[in-house]
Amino acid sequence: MGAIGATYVLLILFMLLADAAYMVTGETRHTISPEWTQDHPVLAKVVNSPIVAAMAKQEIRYSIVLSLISCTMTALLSLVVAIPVGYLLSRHRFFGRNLLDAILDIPIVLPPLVVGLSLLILFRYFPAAIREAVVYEIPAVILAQFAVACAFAVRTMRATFDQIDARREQVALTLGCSRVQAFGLVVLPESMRGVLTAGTLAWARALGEFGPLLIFAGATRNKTEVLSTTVFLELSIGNLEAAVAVSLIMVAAAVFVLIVARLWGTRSLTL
């Protein structure tokens, strides 16, 4: 079981060994001058390292500020959605309820091609100024991330409300809180982990997110380019070199949100 277990972990670690190899190994169109790489050897090696050549394009650093902020507004927005969605799914049995468990795994199981071209076919049918605002724009990142990464937060947060003790809850109703109070105070609170790690877990399911984003909101440079169609803008034109750095940021950025996550949610515990 160890050396199963291992061989997965090995071949993660291999590829991004891999990635990072091919940084220092590889070759960059970012040239500078003979006499100042002579003059600085180890700096002139520094700023000509692809991860440089490729924070110097505008267009790439358009689209980190954009991932930022879109993969942000993602995770709120799913946390909006997941924690009521989440407790009613844990907490109440109603007519209905399997399905409504199965409609909230679809977006989960669909390819995600087909995810982006049904947002797009759905904004045929709204009014002419709303789908012209929406499709191909900034907010059709944030809901394409947003329609595939909550039903992630969604069963995180259904899986967090299992496992806490509803006899709390009702104590608090018998000592006259209301169901409200009740959640806000009992249930919410002890729930702050599940929030984290919905939160992270959509947050980072926001940041890989491709297909729905080059069928739904396109791939326009400057405008709705974030850095997965980065990847594949710098693939389709031959820039290896840059869409590796591109890889290596998002997984640099992928790995501080866990590591601040896990943290987060340990002092949590202790405190």
The other form holds:
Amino acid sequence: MGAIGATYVLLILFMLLADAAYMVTGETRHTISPEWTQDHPVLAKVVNSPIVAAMAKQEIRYSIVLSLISCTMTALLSLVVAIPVGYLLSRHRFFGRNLLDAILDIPIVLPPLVVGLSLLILFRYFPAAIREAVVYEIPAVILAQFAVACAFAVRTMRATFDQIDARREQVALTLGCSRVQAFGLVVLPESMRGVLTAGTLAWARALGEFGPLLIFAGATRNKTEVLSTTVFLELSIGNLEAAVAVSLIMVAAAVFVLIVARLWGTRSLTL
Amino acid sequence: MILVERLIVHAGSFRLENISFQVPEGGYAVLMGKTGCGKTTLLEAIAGLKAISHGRIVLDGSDVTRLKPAERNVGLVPQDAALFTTMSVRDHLAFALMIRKVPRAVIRRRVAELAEMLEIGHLLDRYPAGLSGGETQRVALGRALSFRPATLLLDEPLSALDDQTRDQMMGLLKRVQAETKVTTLHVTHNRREASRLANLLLELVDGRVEMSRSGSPVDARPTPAERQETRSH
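The structure above corresponds to the form predicted on its own; please provide the structure of the form predicted in complex with the partner chain.
Zooming out: every chain and molecule, the one shown earlier first.
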């Protein structure tokens, strides 16, 4: 048992380690004169590193900015939906609850490509003006990320509310609260860690989203290119180093999110 | 006064049938019954937290059967106290008054008054996670009494306490009730608690409330043996 577990843990760590090692040992492109490189070997390693080279490309800087903005928007939108829906599922018994529960699982189990294709087909039925403003444009990036990420946020929020004793809201009601006040003043403050977990989880999901984006938003440089698309585009033109460099940027972002979720989020709910 | 007339409540697998009883103004009723016999459900119905199928509930002279929990003027201390984990003890005592938009100065005075009555002045800036069992129950009691409700509902408030703390809390409950004159319904399955606190003893048997001891109010004064016991602590 231990050996099986250890193998998996090593696999995860070595994967990341290999990326990092490739960055250091991979062939360096001398952007600066060879003499300078010889004089300052350590500095040269940094300056010539593929990450710096990647960051120097305007398209990649655009994709980093778009990724940060779209993931944050997706996380916020997901919370706006996940908090009320999670609360409804956790606290209320109503007709069709199981059906609603099952529907909310669809984005989790559906193959990502199918999500993208379904979005594309759905927008064929929209008026042309809306379709042109969304499909293959930035709104499509956010919508494609949101379609999947929100389902995870809903799960997390529901589990969060399940863990909060409903008795507290009941006491709040007897103390003079309306239902909205009981939720806003008692339940929501108690669920802040869950909200943070749900938000970071949605953010991380959005960052890794690729399939639906490719189909629904396209992969146009300086327009709908996000980090995962960048990896794909760089790979497709044979620029392995830039692809790995961008991957490492995503690893760093994911690790950061993991740390935030671990430190401030609810441990039992994290990722 | 608490008046319950022909109350019927359906709650999952069991039901409360045709419950009727009355607790006089300023009385201290103890409702006994086995675990799972519906005592908590009955309290919830009185507080307005559980829908009833039939019957009438009158609190402090007004029919509250159709009113929301917030409008019933009922203080509730649930079994596990259910304190708000994100609020300090001071916030707990101020909460109901804050909801009622009572002026700050008045809230501050009321919090000080409650803290003194319940001897929790030194805990005001603490949070529920750092409180002992007895302290937790005092805060829950303070929160329930903060808005001077006409009715106080206690759901096994002493069940999680050790013997010594329980005795102290019984003394406190008695004193607080004498001071505030709040009509109290206290649910327990502990006979000692009942005999020490009640001036009306009710028993929930097979979904019906019976006035036990042939329906006569129990003498509220402590027996000589009990007085002895209190002194020994």
